[in-house]
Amino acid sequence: MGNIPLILKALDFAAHKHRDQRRKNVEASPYINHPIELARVLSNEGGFISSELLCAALLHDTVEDTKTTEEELLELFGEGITRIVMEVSDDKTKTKAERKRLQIVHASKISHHAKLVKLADKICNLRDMVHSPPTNWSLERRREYFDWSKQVVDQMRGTHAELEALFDAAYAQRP
């Protein structure tokens, strides 16, 4: 059984860190809905109850998109969760094109738990792109995102058949 207090601690931490952020959709949804959706996909659709995995899903964008440091995560959540978060975090000092290229290159080399978080992230992002896309994204840019996401996921094939099928179903909705 999962460590509910730890999961709630991660949820509270992520909600605080993302408190002023909004998604780029027309509704300007609170950003925290995205990490919550990742945890929901992993738990409800993937069948995972690992506290480490669900906490990493909730925290997956904190280092990349807020002022959260690796040291802060280590102190609060330990080495295992922090390692997963760091594996799925882009280095924002690099250009966007380089970050995207590196996601493809590194996808096959990250840990199993990091692959699961990455799969859930891509599933959620594609679903959002279909149902509530960023307001300023052209059709071409959305299609490019779908195709790039598939390149990342293709490097992780064999990780989890059910999540991969969910990704494929989301990809089949490519605009």
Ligand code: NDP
Given for the second form:
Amino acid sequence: MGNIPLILKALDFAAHKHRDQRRKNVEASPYINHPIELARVLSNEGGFISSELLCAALLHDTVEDTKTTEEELLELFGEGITRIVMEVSDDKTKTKAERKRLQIVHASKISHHAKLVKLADKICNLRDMVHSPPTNWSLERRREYFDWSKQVVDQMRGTHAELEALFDAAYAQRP
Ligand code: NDP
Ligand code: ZN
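Starting from the form predicted alone above, please write out the structure of the form predicted together with this ligand.
Full assembly next; the chain just shown is listed first.
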């Protein structure tokens, strides 16, 4: 049974941290919808009930996209969850092109739980890219995004057959 109080604490924390952010789609959806969707995919579609995994999914973009620090996560959520979040966070001191390249290089080297979060992130972002894409992205740019995502996921093959199949189904919608 998952630790529901901890999961709700992570949801509350992430909602607060992302409160002023919006997704890049035309509706400008509240950013928190995306981490919630990751947790939903992992639990409802992947069958996972691990609190550590679901909390990491809810928190996965807090360090990369808000002022949240590793120390803050350590104090509130402990080492296991914090390590996963740090493993899936890009180093913002690097250029965007370098961050994209490093995701491909690092994907095979991260922990099992970090790979599951990353797989869910790529599934959700490709689905968004089809149903509510970033405004003003050209066809070419969306295609490049699909191909880069696949390059990352191809480094994590053998992690979880069902999630990989969900990714492949999302990739099959490549515009
Ligand atoms: P990003 O790759 O950072 O934008 C995509 C990210 O935005 C996703 O990974 C997702 O990240 C988040 N996101 C927010 N809203 C949505 C949504 N509705 N659907 C899907 N994802 C969403 O794009 P950048 O602008 O940073 O550019 C990155 C790269 O693209 C650079 O390397 C640059 O060189 C290249 N580029 C290509 C262009 C082209 O026309 N081909 C033009 C400009 C740049 P998260 O999970 O973190 O929310
Ligand atoms: Zn994300």
